[in-house]
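Listed next as structure tokens is one chain, alone, in the form predicted alone.
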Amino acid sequence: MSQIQETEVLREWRQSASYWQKHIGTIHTMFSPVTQALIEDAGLKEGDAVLDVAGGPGEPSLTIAEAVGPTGSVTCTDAVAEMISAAQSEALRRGVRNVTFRQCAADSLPFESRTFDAVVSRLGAMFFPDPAAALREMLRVTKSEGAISLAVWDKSELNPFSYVVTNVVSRYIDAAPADPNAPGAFRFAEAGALAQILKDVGARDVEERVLKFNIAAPISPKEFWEMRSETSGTLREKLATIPPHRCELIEQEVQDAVREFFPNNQMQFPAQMIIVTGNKAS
């Protein structure tokens, strides 16, 4: 990944931070099954010291902080200062006190080796500029026998939360084919891809499993579109290139297309992710 590409990715996330903060309650609910999967697969328990890499505006850090209790701790990191600021605000609002925050890149963690009982990352690894360097750093700061657990999207065609919007937008806006190796939501959707990198950097007992769940939240199709069109930097930039009346057409088509996933006017998308977990040797 070039320096220009890395700068562009960070710019998009900086511009998206305020929208993620705006929708943090919905996003928390949507991905809570993924957070629980990470807690279970990493074997987190009361009293653990946990590092959350690419924690965005505070999740899964704040939920994990509750899981490890007052004798445990969580360090929430993100490469984007605006995300860290949002996470701090959310921790204050929720009264969570056993979490600290640090702006840093995943491939340059400012912590001593063997500091944390476990390291997690929920939907972050796909955007690491250098995934191998990031996973190597995560393994370095993990204690002996400690776990690293990562959640990434499975294939796009298995996730209507993503593909329904993409299919509608593609009818209005031409887009160049995505580079499968560049940072993006489905970068590690192929079975074994992320697990192999984790093995290559030295983790042992690496396992991969598919997590099937529902992306559910009490929002309407209109609210879904508002969230998706605001939190996605790529989508925001595409919509900015076309006239307002065409944006309105896309909005209406998306709402019509997703309606089957909104029984009783509440969101229920079937979803599929990949959870990869490994341990550090003693």
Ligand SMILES: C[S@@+](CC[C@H](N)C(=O)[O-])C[C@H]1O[C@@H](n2cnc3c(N)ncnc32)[C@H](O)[C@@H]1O
Second form
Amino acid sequence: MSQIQETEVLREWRQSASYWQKHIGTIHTMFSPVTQALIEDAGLKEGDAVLDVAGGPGEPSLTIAEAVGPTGSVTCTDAVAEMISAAQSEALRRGVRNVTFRQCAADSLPFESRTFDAVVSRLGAMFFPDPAAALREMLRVTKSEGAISLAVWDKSELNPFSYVVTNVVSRYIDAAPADPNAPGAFRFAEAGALAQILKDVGARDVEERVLKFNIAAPISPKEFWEMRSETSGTLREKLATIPPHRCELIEQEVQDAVREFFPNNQMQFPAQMIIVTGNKAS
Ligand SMILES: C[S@@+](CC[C@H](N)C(=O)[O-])C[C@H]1O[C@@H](n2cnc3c(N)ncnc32)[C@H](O)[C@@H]1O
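Write the structure block of the form predicted in complex with the ligand for the protein whose form predicted alone appears above.
Once more the chain from above appears, this time first in line as the rest of the complex follows.
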């Protein structure tokens, strides 16, 4: 990987990239309310130049590229080359042309200061090794008065998309409790935690809101299990430690446990995320 030190977290994401590409349609649909919230909270408008940090296989970059129109542009970045290739393929497939791609780590953005009207990141900040350094970089490349908007998971216990699976898996596989300050999906689930870092690095008018929405997509409980067990590096690694027949028991139990969230055999989990937005001082 060019110039980027491959941490344990990035290794997991590199190994996850092909699965995120495989499930790209479902991921696009189920998190589209989060993208809309970022577009609103960052105040994105036609003609804006927007940076997406940790854009994975292309969202929210590609939806934002459509929102800012042909006079605007999006730069989609991610630390993992395989995610960037997946994003490029998806842009070609969807015919989105006003987006460029760059492999880079969030805490070392290869752009001039004050380049972008706004900077966004969907479900990225909690994985950065040094979140303050990353947010400082995002602020550096934002123009005066420009916005930074970040979406992160709220607590696992508020998100059945997460806890229904982890509750079942924990009955089969012992695992040490995760360090709440280490990179991980729920690292910024505590109210105010990410907002405080954005204030500390110098953003002004920092605000935080809870986004309640439905994680919805036309998939069955079986397809849900396939998507969850493939796209989560943590889950893949846990499942790899047990024999196949135990995995099958987990799969069956998860499908039974999630069924109440699949009216008409279609996924619909109530969900909660946190959106933090601040502005660069002039
Ligand atoms: C949960 S995915 C989110 C992807 C996409 N934004 C989305 O919402 O679908 C997290 C992404 O963060 C990227 N990532 C992790 N650490 C990073 C870092 N230090 N710098 C840049 N990207 C990073 C991973 O490669 C992965 O693509």
